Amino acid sequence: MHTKQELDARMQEAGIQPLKKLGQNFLLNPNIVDAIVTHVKALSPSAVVEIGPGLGALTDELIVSFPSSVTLVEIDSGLVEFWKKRAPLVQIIHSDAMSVQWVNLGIPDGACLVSNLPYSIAASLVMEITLQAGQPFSSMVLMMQKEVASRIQAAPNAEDYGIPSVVVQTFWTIAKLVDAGPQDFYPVPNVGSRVITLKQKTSTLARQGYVEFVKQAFSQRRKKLNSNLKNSYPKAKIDEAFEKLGLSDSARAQELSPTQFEEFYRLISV
């Protein structure tokens, strides 16, 4: 499905239009479709998940790709109907992504999630993934706002780096796989969009606790680090921490690396 002709039988098929408050911008351009499978298809996950598959543009290739191990996650009940027609065999969950307890779903470990995901839900579901215990995922290849992809693989001292910047790069090995624009959906959006990649580190941080530090850290972006923590940890902590990772006392969180993060908190947590 690549042509404006092709998506309006199915929407008509399906009995649907696109929904603006479900973000349902849909792809239509086959090259950004056959980055997406090929990188997924390397990666030999034990299972594929996709959220939100809409009309299909990436569903078709994935389902001949992983005929038999495609999880499909779709909110619009118009569309779970017309999966449940188009593709009898494959398991459709009919919810709301950012409601999913993964952990619960029997998908195996080692699995890939998939998505062309709406722009208001990007940065909030992959921390919400990053976060939950016990998650199936070892890999991610996702589309989102190239802004929100921008904010997530930004390094530090720049102005969009900050806490999805820090938390999602601790745990996960980041990349750019290709962008695309306004041009490559249907309806058009105003904005442009990036595929990222992302592969799961091995950590045996404790996530929620750090994820607190890390919000504690930056809750006050003009002020000094140590003044941020200051009410949250204790001062002999924090100096030790200062002082073994070399810090100026006028040092603020934008400044440190997610490596910094990560063993300043194993410091204070110690």
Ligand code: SAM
Given for the second form:
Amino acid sequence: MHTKQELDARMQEAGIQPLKKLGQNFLLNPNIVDAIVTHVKALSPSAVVEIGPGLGALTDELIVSFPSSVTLVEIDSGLVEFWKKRAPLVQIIHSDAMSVQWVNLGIPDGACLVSNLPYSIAASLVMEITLQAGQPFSSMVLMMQKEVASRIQAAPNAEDYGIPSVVVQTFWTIAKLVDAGPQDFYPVPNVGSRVITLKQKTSTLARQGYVEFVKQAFSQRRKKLNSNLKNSYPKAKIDEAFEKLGLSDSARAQELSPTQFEEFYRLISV
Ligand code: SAM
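Got the form predicted alone; could you also share the form predicted together with S-adenosylmethionine (SAM)?
And the full complex, kicking off with our chain again.
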């Protein structure tokens, strides 16, 4: 489905008009579809989950490539009915992706999450999946607003380096796959988009405790790291971590790399 005419025909069949509040900007550029699906195939995932199949720009290709292992999660009831008719053998979950307990879906470990994410949930969804215990994804291929991707990929000291950058980079290896412009969608959005790929790292960190630590470290950006942490963790542990990591007393959270955050947290939580 790569032309506006095909998209119109599907909108008519599904009985829908694009809803801004659900971020329904449908992908039209076949080169971007191809880049995403080729990458997913190369990962040889155990299963594929797509959030927001919409009218199927990615879904059609995913079902052809993974005929027995695609699960769709869609919030729009018109689109859920469309997919039930169009692909009766594919598992479709009618739900808000933000409230899915992924561990309960029976999806095998080693699955890949694919999505052209609605703009409003992209940042929180990546954090939610990163922190959910037992989620089955070892890889994700996600399209999102360019600014959100940039925040997730930001390096220490960059203006947009913050909690999502540290937390997501701690648990995933992230790379840019391809950029998309407004003209690649219908309706045309007023922002640019980027597809990023995320491969899960092996980690034994206690995720909830770690994210609380990172939030505390960034709680007041202008303040020194020491001041942000001192009321939440024992002084002796903080001092020891500063010394072992070779940090100056005046260090601020935004100067530490995700690896330094991880080491710091290990030192104060033993
Ligand atoms: N995959 C299609 C494409 O690339 O053309 C549609 C992508 S469109 C940007 C986002 C899709 O996510 C829509 O189908 C929308 O209905 C769905 N959606 C929006 N919010 C959602 C949510 N919270 N949970 C699940 N699906 C959602």
